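Heads up, the chain below is alone and in the form predicted on its own; it's given as structure tokens.
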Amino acid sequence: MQVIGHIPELRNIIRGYKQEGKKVSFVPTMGALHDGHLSLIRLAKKHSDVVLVSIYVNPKQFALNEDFATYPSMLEQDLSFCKQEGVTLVFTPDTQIMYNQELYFSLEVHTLNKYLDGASRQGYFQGIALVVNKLFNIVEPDLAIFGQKDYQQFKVVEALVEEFNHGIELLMAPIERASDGLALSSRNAYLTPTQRKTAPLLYSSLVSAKHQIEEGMKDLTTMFDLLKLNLTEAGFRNDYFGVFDIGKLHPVDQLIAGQRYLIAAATYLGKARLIDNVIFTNKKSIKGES
């Protein structure tokens, strides 16, 4: 495994990979690594010949209130997660590596990040748009995977794909969860011992949710009222919780049969930020009552 930090290497070895034929995949991360991002590489492997993974804290998709002088950091760690897991490239930039001189373009993100973690963070997909684009046009992998648990991400990339001909293909890999059902994430390192067995509430509220659709309840507003309120009163503080289009991800109170159907919900439980959802595939046709 090679651990490159300089964006002329990298190229020049990714270079020589795809003269012999090879396919590169690539797995963009912010490090902090865990087994949601191991099942991710675990997928590049499947897909290529060789997996590159970047590591890196981006400092654009941080609002000044966020964690970015807190984020989990354990490089050495995470290099060796990626040497067990076969990776062949990983790439750890500094900030002068990716952001080396005053920016004169930015990237605006319109409709996809209305709602959602678009709505509760200002600027985050603007900041992801940005390092994304870079990395991939340092890189030019032929395969991006990202999770479903960062949903609105994956539409976003998907749609900077499209629209910037970048000529990547994507896969979405599910969401990786604790026995308990907790989605996998890095900021998980933040919750107490007290507050990780509380945390699984919310993996159960979004289940609950769509196990209350499925039996043809109409009344959205009140159910998802009753599931924020369970939430609050276990000590979380609510951002979002709600039915979205899977598409272009606004709200939704008239859910049609045979369509898919993102539940999504973000919340706070002490000092951690807690992102989760659910896909699934409405039976009924349901319009929403208030």
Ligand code: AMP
Second form
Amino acid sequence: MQVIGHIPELRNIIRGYKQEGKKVSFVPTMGALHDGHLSLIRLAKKHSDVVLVSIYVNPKQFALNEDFATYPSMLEQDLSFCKQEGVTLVFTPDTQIMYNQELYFSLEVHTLNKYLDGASRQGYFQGIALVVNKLFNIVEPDLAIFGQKDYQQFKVVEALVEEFNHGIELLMAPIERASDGLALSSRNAYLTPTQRKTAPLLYSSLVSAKHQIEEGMKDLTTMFDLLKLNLTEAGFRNDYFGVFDIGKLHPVDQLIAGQRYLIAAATYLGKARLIDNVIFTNKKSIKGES
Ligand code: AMP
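Please give the other form, namely the form predicted in complex with adenosine monophosphate, since only the form predicted on its own has been shown so far.
Next comes the full complex, and the chain you just saw is listed first.
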């Protein structure tokens, strides 16, 4: 496994692999790797000859009030996980390498940015679009893998690939969970032992919403209000919790039979912002009563 911090060196190596006819896949991460990241790497291995993982905490996707300064960092452990998983290349640039001192461009994200994390996190998807666009130009992978955990991110990246003609195949990996249902996340490290015991309530609330809808619940507003109240009483500070269009990501209150929907939530527990989602196919039509 080679660990590379510089762009020209990385490009040379990747071009060498491509000249040999090897398929290159790319798993971008911010490090503090857990089994969720490793599942992406395993999927990448299945679909390619060369797996490149990037580890870079991108300052541009953090708002001033967010946790850039304290984001968990454990490079040695990350590298040993990558090695165990048979990763070929790890790209570990620093910010001087990734960004010019002065930014000459920015990327605005339209439509897909309007709700969910886009509505709550100032500049978040602009920062992601910028760094992923750069990383795609640097790596030029055949395939890139992202997790369903960050579903909105996946849709933004999908749109980016189309808009800027990257010609990269994208795969979405399912959400890896702890045995109690909590979606794995680097930010789970912020939870105290007591909060960690409470945290799975987020996933069970999403599952409850899905079941209630499947069983014919028509009053989605009241259902979500009750689920949010339940979370608040357990100590969460809710951001959003609702049903969204799977493609355009706007909230929906009328569900059409046979269509797929996203139920997504974001909430804070102590210092951790937790996000999670479930995707389901709606069996019966539901007309909103809000
Ligand atoms: P991050 O390091 O948080 O930026 O995540 C890097 C990639 O791992 C993103 O594509 C995430 O969606 C994905 N990821 C994070 N957590 C999970 C999880 N629990 N299951 C599957 N993929 C995940």
